[in-house]
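First, one chain by itself: the form predicted alone, in structure tokens.
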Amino acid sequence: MSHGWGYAATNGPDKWGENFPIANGPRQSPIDIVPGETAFDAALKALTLKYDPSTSIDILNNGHSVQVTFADDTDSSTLTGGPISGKYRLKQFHFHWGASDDKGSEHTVAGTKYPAELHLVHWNTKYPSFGDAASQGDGLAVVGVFLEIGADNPQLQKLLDAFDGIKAKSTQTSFANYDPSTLLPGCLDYWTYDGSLTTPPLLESVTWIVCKESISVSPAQMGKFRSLLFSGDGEAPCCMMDNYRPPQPLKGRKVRASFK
């Protein structure tokens, strides 16, 4: 919990800055993406995905968001292709969400935005381990898959039943044998810019690989993110929501697109 940043008003990303710097830098993220601004690029290719269910450790309140972590010792649970090269091994996935279904998406489309952002976090291989990539300009890839009210999402209903046993900051519970790749959205186009990470230390070292394509979540879904608690257990309980940082200024950088 370095410096003690959160989402309220005392330590939320307005004030991000004072004890990282990095927050105004150059490849900031999340952004707003305005698809009439972007470039199709051939040359981008296909995503490819290749989860390995067994590698899915545990399901975790960190404080911040809900967070399901992987062993990523192996090449088991791996992202190529899209605009990366070689191989980057799959971390964690995490959620932004807001405290209505109006807002809570990190990414924005056009101004659009979504009642919650799933990001599945990877780090390039190249490197030992995912704390020596996560400082380096290529040294992570996340994919950002927007949830979209609609019908209820069973895929997403797993994950959502575990929340009951970590309800507290700093709770986990073990969540074996979980596919992520359920939560991709059945087409991969997507826009790929260089940003950041958009928590602190916000370093910037993440190629953003942005899902055109959303998944749906239902209402009722939605209430469960926000059944969760930004305090820990004897602390007056605070509601886990809104927990996104707003869109960063582009600074000249290009977005691209993978489709026409």
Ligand SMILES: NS(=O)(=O)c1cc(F)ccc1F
The other form holds:
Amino acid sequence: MSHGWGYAATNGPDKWGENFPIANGPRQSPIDIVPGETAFDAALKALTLKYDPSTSIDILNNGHSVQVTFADDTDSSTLTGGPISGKYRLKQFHFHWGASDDKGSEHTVAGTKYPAELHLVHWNTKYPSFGDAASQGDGLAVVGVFLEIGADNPQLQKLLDAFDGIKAKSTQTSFANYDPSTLLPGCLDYWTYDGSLTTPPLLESVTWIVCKESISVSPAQMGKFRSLLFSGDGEAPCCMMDNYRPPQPLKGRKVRASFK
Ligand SMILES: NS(=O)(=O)c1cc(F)ccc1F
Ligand SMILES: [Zn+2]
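Cool, the form predicted alone is there; where's the form predicted together with this ligand?
Below is the whole assembly, all chains and molecules, this chain first.
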């Protein structure tokens, strides 16, 4: 039986191309963002993120990350503006993080790695569903937010407090009335470029919107992320950490900035 993809030496990012050849495609993510090589684009609009807390449903350990899933059958939680046209619906958010505070983010900024990165995943409502959108070049828009070591983050703590019920792979609990806008930085200046999902199937369908400003996370809170398990109940426990893909070749892509 073929072992699924993961982040270990045997099934990690260096091996993904064996089953997903798009791993070596022209618009793969993440990337290293070099501010001095980005171009300010005055035509870029401000991000409009309108989230309805009542659309949050559950929190899940899917064996690769921790994910909060949202009801996406109406336009209650949406992304408009920014670099995109039309309206994109929030589907889920999740995180990537490291085994230590010196790594963990997927995007990097002039080579700097952050301890974690939040991804808010939205799909283009010109398509009938997330699944359909995920196979289209303009199907998805993911807002990335860096987490930086600092003060305890009370909004993050609401999530972390739910982790005890989802330690093992394929466990989930209900998670209602959570407002993900409380995880956004105060300033929504961003970089944007055309990229991909950062895990298999690595589909090249993502307009990336990476916030310049980070949010805080304390060392103790980072420890809580690392207490989750890649492994399932009854398996040898394997702590969930270093669940990030390293930066990929830019291959001629331009990164635009919404700010000077
Ligand atoms: N890390 S990601 O935001 O590119 C991502 C989002 C999905 F919905 C599915 C797979 C992914 F890898
Ligand atoms: Zn992600």
